[in-house]
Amino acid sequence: MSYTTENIKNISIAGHGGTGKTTLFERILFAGGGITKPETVESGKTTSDYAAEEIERKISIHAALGHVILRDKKMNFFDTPGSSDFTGDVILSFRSCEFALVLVDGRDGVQIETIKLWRNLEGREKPRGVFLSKLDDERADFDKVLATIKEKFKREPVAVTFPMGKGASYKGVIDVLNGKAYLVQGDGLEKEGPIPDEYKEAFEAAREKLIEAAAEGDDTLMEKYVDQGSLSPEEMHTGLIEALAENKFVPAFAGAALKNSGLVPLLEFLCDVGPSPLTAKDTAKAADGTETKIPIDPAKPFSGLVIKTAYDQFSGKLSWVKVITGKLTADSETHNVSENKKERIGKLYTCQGKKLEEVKELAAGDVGIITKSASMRTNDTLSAADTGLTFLPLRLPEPVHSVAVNASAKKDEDKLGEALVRSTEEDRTFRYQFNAETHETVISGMGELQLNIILEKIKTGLKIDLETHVPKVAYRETIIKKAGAEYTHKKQTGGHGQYGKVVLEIAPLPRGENYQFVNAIFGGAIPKNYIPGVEKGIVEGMAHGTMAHYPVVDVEVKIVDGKYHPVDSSELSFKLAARNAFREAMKQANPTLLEPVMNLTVFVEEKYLGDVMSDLSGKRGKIHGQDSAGGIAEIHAEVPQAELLRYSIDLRSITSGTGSFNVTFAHYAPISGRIAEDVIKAREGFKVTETEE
């Protein structure tokens, strides 16, 4: 059966690790009718933890896909991974759908990932809901977890459900909207009745606070709420749903999925009220880059967005894609706008964790599977003709931990890379590249636990050996002080011989501006003709600089003066002129090393600030200042990328495991003293190559 875009709904499933978002998305699957049977995470049989490294460490790794059909509605839920090595899936999630649960413990309320996750939605302004878990816990305290979420987010959640007790007393949850109570019911769904006397104060003051809610969608309602005081049914209805696609407001939902509990509830509010893909846009830039917004609109021409690539040992290349405009019909052919190639669509589906379902078209707000497309990537833009512009690709993180690895057997160099490819094409936020500095094959990732999870994966796929260690920093060169030099170049082999002279004078640069050449030549000194070859060989020479050959940046070279000889004289004699020319001059220049420094931001709990602030000083870290609210702690600081190399398992061990943190590239900055002496040291024996072609 084929559902038009009014009648499908797409939620995210996303919260801290541990927080039951399997859990939760395995029950709402069976409360739907999705599945006949709940499993548990324990029992390694879930819906969405179904590939074997999920299975073997509890916890989700891919962000899964399943589905429920409710009042002929189709409202596709993605379960996503809890630990930021795996924000990658999440991120994709968010990109796909409309709204947004995330799931908060009702025990511990706000943690590191719910913050980042939250700031990761508010920069889309994507509509989101709480689902406040686990509340039939004894430590479980509803209305003080909503406060916290009030006070870390300045937003204030509005209960749509809350729980009747908690602990051994707790029986289930209170139906806000609908003025329905729903009790727990051993291993069946929970059963609908009448509101228990002692609850119903509490109702009143949380339907008054729904009321006020919905009276913020829409200028008219707020007029007559304010005349009149309240707000009909069918208006409250209407109210919800304008505000909550304009994100004005947040719902909050209680519940404990492994006693079924809460999930009746959420699912009639979700078909209700939830945003339709009518209401969303996603972002197109054409080929002179102005961006534009594209509504998903059923009745213009196919478009979309392929937002996640899989392999399957059955199925094979598997292309999850989000249909943005039009509809896409099974054995059809498209265009690839990104790889400009036309595709043929063979078999689509739509799915239940792994168990494919078989579908004949998709309409516009929809995410299904294309299998088996060779060309087909993560993030290409498919439409039904070339119109120029492209989908822009998802948001991704930057990497934060890096390590070199090599086949221990020369011979399965090659099967590596493959398999490191393909692992690129699987996870964007994983890359893979050939360090021609080092001379080092480097991976890198969100964390430890992604890119352990990755060889271990290829080591038993492929069943070869691999060797890890620390990369090696990529340190640069550069000089301080004015200076110059000449060289002539001349060589003599019988016939035409080789010579070219040259003057010229180096100068430092500000820090990031990299090169300038200033061709100061005049009289025809050197023939116009010479001077390529000039410049290259300053940009050869600067590949290697004179302290640890490191390459050499932030420096003006002006070539002066020099000589030439009419028979013997040529670009290349010119070049290598040139190129040991800049050399000479950078020993006189007062050579510095320069490390990269990157900017760091750490999330940890205010329990661990003052260890984690005393290991960034060891580290030679710069505090530029932290904020703290909600139990959690944000430190910004500026620290060398060479003390950064295993942060991500210092952190863990600091933090047991709690700390979370993003890095990006600042700026390099000079280095000396013992440290310089190391560095250089460690350098030793690197022999540099250049042919005199």
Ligand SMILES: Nc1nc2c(ncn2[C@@H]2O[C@H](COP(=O)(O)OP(=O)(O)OP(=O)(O)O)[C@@H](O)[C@H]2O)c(=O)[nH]1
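Residue numbers count along the first chain shown, from 1. Remember, predicted model here, so these are calculated numbers, not experimental data. Between two forms, the rigid core is defined as the largest C-alpha subset superposing within 1.5 Å. First, how it differs from the form predicted together with this ligand.
- After superposing the rigid core, the C-alpha of Ala525 moves by 2 Å or more between the two forms.
- Comparing the forms between the two forms, the C-alpha position of Phe77 differs by less than 2 angstroms, with the core used for superposition.
- The rigid-core alignment places the CA of Lys501 2 Å or more apart between the two forms.
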Second form
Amino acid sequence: MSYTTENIKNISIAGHGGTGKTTLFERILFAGGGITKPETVESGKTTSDYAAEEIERKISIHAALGHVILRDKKMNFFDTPGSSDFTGDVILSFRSCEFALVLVDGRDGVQIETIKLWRNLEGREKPRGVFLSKLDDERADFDKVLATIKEKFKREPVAVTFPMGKGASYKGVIDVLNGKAYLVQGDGLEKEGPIPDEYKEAFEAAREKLIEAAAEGDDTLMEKYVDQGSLSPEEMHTGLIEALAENKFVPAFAGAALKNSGLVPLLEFLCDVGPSPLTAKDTAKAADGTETKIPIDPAKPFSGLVIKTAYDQFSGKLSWVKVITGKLTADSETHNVSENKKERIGKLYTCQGKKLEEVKELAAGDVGIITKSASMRTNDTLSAADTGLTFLPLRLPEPVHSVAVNASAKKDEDKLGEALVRSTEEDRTFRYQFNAETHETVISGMGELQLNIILEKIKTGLKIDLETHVPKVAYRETIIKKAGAEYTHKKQTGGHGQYGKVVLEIAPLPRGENYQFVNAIFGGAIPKNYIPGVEKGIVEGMAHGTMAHYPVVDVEVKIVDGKYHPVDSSELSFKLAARNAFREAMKQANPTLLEPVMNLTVFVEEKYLGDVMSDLSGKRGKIHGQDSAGGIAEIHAEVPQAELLRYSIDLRSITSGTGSFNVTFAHYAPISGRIAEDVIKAREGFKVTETEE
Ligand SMILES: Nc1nc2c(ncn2[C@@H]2O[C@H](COP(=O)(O)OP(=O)(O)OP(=O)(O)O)[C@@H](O)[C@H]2O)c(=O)[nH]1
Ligand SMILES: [Mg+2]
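Let's compare: the form predicted alone is above, so bring in the form predicted together with this ligand.
And the full complex, kicking off with our chain again.
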């Protein structure tokens, strides 16, 4: 059976680690009839945590997809990982959903990932709601957590459901929109009933707030509400649909997924009020870089975006596709605009976790799976007509952790390379690069856990041994003052000799300007045809500085004079003369080492703030700012990269695993004294290969 665009909903379940996302996803499938027997994360048999690495660790590592059918509507749910190591799969769900349900632990309230996820959703102007989980726990406090959400995010969530009791006396939830109670029934699904008298007053107050939220969605409803003081149930629905689609309203839900509670009213709300794909747009880019908004539209020819690539033991390669316009049909042919080739579509599927269900077509707005497409890669744009438009790639964060890796046995290097490439396809936050400067294969990603899991998989999959170490830092060299030098390259060997003389001046350039070449030769002291040789020599000279053989940057080189010989001069002679002249000049120009400095943002619970700050000052960090709210502090600092190579590990040990950070390159800065001496010492014995004289 296929579903039309207006009957599809895409919902991402996101939140801090361990808030109960996988449990909620499992129980939603159970409540909606997608599965008959719900499992627990502890049993290792949930629908969404099916990968071996998830079962072993009892955490989610990959996004999983499942769906529920309610009143002929297909609601796709993404269960996403909570650890920031696996953010990539949260991002793909945000990109593909029209509504994000942020899980907040009903005991702990707003946590570090909650803040980061919220900001990401804010950046996308994505409609979202909050689900306060684990309200069956003694420590849970629905009202208090809602208040901290309001304080932290300056948005007031409006309760669509609220809990009856907590801890041992937890009874279920009240559905404010439909005026019903849902009572816990042992292991079974919650049952609908009338609102108990003791909750009637709280219900009326909550209902008033929800009506206000509905009125705010639509001007005519607002007028009516002001005039008459109320709205009909139909008007409420209309108002809430509009308010939610326009991101003016943040619904709040209560529940205890493990007790199958809070699920039915959540599904009812998502089915009736949740944003339709018809309200959403994606963005595509033309070859000239201009961006166009593309509304999700079933009437247009087919187009879609590959959002994820996974490899399954039985089904092979799986490409997840979000259909943006038109429909995707099984056994058809389409164009892969990104790879510029025809793409044969074989079978199409939807899924419940790893279980694939074959379908004939997927309508605009829907998300499904194409199998066995060799060439399809994440971020590829598929299109019926080659429009030249490609959808913008997933907006992923910069890596925060890197490790240098090599196969213990040289013969396994190629196998390792292939496996690393495949891993970058599966997880787009994972990167792999051979650094020609440091002669290392460096893998980077969102944290130590992510990299370890990937390497572990490669090791066991290929049965090879790997070695890892802390990657080297890419230092640079530059100069502080102006200097000049001359060098004559002269050699008499049998027939033709070699002759070239170069006189040059070098001067510092502002940071980041790298290199400028100025030819100030007058009167043909060096003929024009030898100038390219001179410049080549300078480029070679700059490739390895005089302090520790690191590349030289931010220098202006001016050729002021020289001398040639009508028979013996050649491009090679001038290249060697210029290279040596440059190195001579550099020695006179107060050379200095530069190190990369990073912008660092750290999120920690306030109780760890002191320890984190003193650790940063020990790491030569400069603190630029700090702010705190709701028990969580955010620190902005600049820290040398050399000090951050193991920060993922350091921060984890300081904060008992709760801290999180982002890092981006800031600039290069000079180093001196002991620090510079150590860098120079570490490079002793470094071999430079250059053209010999
Ligand atoms: N008391 C109680 N515990 C719950 C509830 N829901 C989940 N839990 C427990 O919370 C723990 C974490 O649950 P998960 O569903 O794995 O949480 P998650 O958010 O998917 O975790 P990650 O994927 O690792 O981020 C498990 O031990 C669950 O049994 C609930 O409603 N009540
Ligand atoms: Mg999970």
